[in-house]
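Listed next as structure tokens is one chain, alone, in the form predicted alone.
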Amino acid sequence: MGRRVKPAPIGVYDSGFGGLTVLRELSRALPRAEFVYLGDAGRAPYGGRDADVILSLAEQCVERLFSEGCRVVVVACHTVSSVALRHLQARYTGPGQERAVLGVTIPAAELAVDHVSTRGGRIAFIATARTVASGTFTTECHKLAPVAVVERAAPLLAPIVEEGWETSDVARLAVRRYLDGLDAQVVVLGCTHFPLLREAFEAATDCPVLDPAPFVAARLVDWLTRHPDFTVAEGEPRFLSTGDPDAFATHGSRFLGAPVTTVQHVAETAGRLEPAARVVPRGQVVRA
């Protein structure tokens, strides 16, 4: 066993809202821990971007969360754990680093492997446009078990969630032809703001659908767990974004089922993400 280091709290970093919803269910399984919550409202979305620049938007964000003191972050953003978990890993954490990342893509995988290895069938998985290039969850899926997998981008459904019209004709008419044509037994929820669109989901289509969050949480327990020394701090979540912060409260709290108390805005600085007040700039803009 490895030194045990100062309890800390809990990053949970993500493109914007989404991850909100991830952190849900972490709150659930962990009622006393603290969380710090970093989302990058003001810079998404991430589903259309190429990989160099999500590798960029990770780094600072991931760097920020550790500023913040914590030493564990979670990676709740499936487009982010496609394509830049491993890269973050390989960069922050290992020995003597006393760090850890950890994403939510494969513990999807390793809740629809199970899901199908006892009851049969093909596993659907519906997720941005950049989850689905990378090819993660298929790959993941395929070093668990032969299972078959179809992945299908839904690149209409996030902007959906984020103008609050996941309840709305449009949204069920979205996810209606999105799951068009899918031969599949089971359908997993691959970007964090679809749990909003659960309802819709379950109207469109016969098959279980499984949302990935509450197993993610169960698959931090673990890890901790299993990990002693990364001890972890009691106290109440703390917000960080991008974007603006009283528009963050707002929205935020449909995501996260509570109220989003106050939100740090956070901004680019020579590379880095640093507190910074929310200035909105008007007409033409000279940097210095």
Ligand code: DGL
Contents of the next structure:
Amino acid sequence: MGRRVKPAPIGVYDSGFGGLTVLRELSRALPRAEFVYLGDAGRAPYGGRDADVILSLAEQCVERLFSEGCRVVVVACHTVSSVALRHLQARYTGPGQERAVLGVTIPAAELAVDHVSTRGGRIAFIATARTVASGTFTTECHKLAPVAVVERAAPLLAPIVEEGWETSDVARLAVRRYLDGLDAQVVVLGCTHFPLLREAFEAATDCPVLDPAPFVAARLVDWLTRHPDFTVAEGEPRFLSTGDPDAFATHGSRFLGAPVTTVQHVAETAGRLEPAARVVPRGQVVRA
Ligand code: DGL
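In place of the form predicted alone, output the structure of the form predicted together with the named molecule.
The complete assembly is shown below, putting the previous chain first.
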């Protein structure tokens, strides 16, 4: 029998706003759980960054969530999950650590493989350039079954969503262009911004369009059941952002589907996150 530890909030980490679409599903699955969401909006987008940079940003954000009292951190971002999850797990988790870092790539692969193993056909995975360059989604699918997978980078889509243009002609044209010529029977949304583009995706393809987020939530519930030592605290969600907190509250609600209240700003100094809240001056700054 494992030793029970104090109830802790669940950390959710994303490069910015997108992970709020995952938090929406996590909150549905665990309505009483306290979540601490950290969006690295001030340093996003991650999708075109080098792997080494993503590892370093991810370490800082995960450490920040641990310092907020979280013991389980869900890396909601596909880019971070596909590049840095193994590194984060090796660094922060393991026997005696009482910490866990979970990702979204394996649940996405499980969902997609399950879909084609009953119906047949090829999986199309649409994601950021870095996610696609990692090839991690295909690797995870092939651990499950010898399925056909095509990954396609769609770097314009997350910025279109950030701009609030997800229902515009621009969005529909861009999605259609990215799906053009894809010979696939199911499309997997491999970026946390893309659920906001579901209409544009469904207009551009006759294939089913899968958002892994509800399955990520189901897998978390299952994981918590199998790991009773990780007792979850109850409470309202808390939001932290490295970007402008007001902008995070305003735009975040589009992604969460609910008001994003009281956002705490996490400041960065010389490339590192500050451990506590600090007021970032506006306008010109003269360093003493
Ligand atoms: N949230 C990221 C993902 O799911 C995409 C946005 C970015 O490029 O930072 O891959």
